[in-house]
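Next up: just one chain, as structure tokens, the form predicted on its own.
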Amino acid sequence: MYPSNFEYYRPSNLNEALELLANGECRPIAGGQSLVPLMKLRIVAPKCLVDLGRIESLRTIAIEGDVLKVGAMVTHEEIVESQIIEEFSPVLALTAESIGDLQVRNRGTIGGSLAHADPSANYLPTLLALEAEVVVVSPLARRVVPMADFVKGPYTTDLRQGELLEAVMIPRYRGRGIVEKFAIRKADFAIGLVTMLYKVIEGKLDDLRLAVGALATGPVRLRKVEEKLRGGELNPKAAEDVLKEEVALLQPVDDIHGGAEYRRRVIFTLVKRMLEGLARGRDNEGQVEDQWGGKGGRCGA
């Protein structure tokens, strides 16, 4: 099927963009990887399109001090091949890394995908873990959203008319991370996703923390766990009721890729599956039985 007709505009600078958006008509194009579909089966038919390819400032990687600056024109690919993002977030690198073949990431950008905000997208829990915040601007303003508060639920998002996502500033953190995608394929959206992020220093947990996505809720952080294990020794038994109790609490997308309680099943191991890699002295490797009777599977980091 074909798009209904639009009008297109490719400004050269943010100014122009913001103009053109001002009276909600209009709507920003970034890769085009999710509003592309959507427009072609026509369950959005936009006015006109704008298309932000142009605007080299959305399109910057920098280190602000100890924060990083990713521009929200940032594609994947040129996520996971930057060499500042390896150096300074390789979290941020391995969790673009995973996110569907070679020309959807040569296509889609960050910004993109947050405004979209599928709740399998693979950038929202790693940044919330990463407690990154968004930066919104309008032709009379410009804000910082933190990113617990940006998504709202399934393709909702603190975005309001006339505002453009322009870039997500990311603090240093100075630990590890891990990301883990359960997908039927490598490509696809995920089933279950956590990011891990941590510190282990002389045998215990500096700090932990565990976020899951997939969520109709929008991303969420297994807190109950992280206090649970932060400060102590590398022992996920201690936390496996814990961690039972709270993934039992999620509210997982339910759809014909997986029902609700499958995704919690999904959830449950790999999380206890990143756990036990991680008292065991190595991030992850192999399946492990879950508590759940089933087994779990991982493809992408």
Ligand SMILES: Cc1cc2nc3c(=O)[nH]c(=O)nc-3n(C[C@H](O)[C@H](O)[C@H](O)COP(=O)(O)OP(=O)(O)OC[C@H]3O[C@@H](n4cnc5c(N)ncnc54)[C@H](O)[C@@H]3O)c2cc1C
Given for the second form:
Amino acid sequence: MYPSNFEYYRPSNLNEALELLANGECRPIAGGQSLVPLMKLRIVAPKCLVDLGRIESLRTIAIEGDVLKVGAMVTHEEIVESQIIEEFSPVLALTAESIGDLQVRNRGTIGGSLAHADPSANYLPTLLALEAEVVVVSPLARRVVPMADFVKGPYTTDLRQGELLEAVMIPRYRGRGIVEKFAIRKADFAIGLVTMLYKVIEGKLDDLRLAVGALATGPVRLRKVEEKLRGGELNPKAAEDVLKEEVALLQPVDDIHGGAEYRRRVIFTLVKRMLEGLARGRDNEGQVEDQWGGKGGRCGA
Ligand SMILES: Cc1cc2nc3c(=O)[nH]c(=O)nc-3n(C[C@H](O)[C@H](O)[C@H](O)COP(=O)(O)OP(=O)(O)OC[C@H]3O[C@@H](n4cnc5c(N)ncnc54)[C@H](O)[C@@H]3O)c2cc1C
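Form predicted on its own done; form predicted together with this ligand now:
Everything in the complex follows now, all chains and molecules, and the chain you saw is the first one.
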């Protein structure tokens, strides 16, 4: 199906884009990976599109103090390939690496992914675990929203009419990370997503962060499991009951790709395996094979 008629603008700076978006009739377009299919299905029919592709300030990757700033228009593949990100936040690169296929990663952007807020989007648990913040601009103001408050539910965010997502700010995490995306085929959207960040100091687990995605509520931290294991010797058995309790309270997406109960079991198994792997010292071996026999999801975070 063809989309309904629309006007098309391609501003070269942020102010021009914000002016065009102010009346609420236009919609920003990044790589069009989600918006164009929605327009073709006529689920949305914006009167005009504001293409963000020429706004150079949205394409930068920079370190500001101890924070990594990733512009909204940076593509997933640029995140995978960036030397700055590899050094500052490899767990972000690892997260981007398992998004769709190369075509999707070449067009899709971090800003578009967050603004679209598909519950199964790869970035959501990782950015929550990293305690990232989202910078949002309007003609009148610029505000910073913690990732924990940005996603309100499936396809729903804190963005208000006329606002643009400008960048994502990621504080440095000096530890290691594991990213698990469970899907039927590698390029599919996830059935279960887990990101774990951790440090091991003198044999004790420190600053453990466990975040889960593919949920109808937006991503969630498993705070009770984190508390149970933080500061102690790594003993996955000690956390198993708490993990069960906490996973039982999750509200995963419930659709044709996987029912809610099945997804709970997937999440439980992913977290359990991650913790058991750590306890066996598997992370010292470097890369492990992932679900598809690929590079795997471990790195210094
Ligand atoms: C076949 C396929 C497989 C995929 N698999 C995965 C996967 O495994 N994991 C995953 O995470 N994602 C996956 N995706 C989604 C992909 O990651 C895209 O990043 C995501 O769809 C957003 O696309 P986009 O950046 O092109 O944004 P667009 O489609 O251009 O825009 C999406 C929405 O965000 C709004 N928007 C865009 N930029 C901004 C901004 N700066 N400020 C405010 N609003 C904005 C638009 O108005 C629109 O509502 C897949 C997509 C496809 C087509």
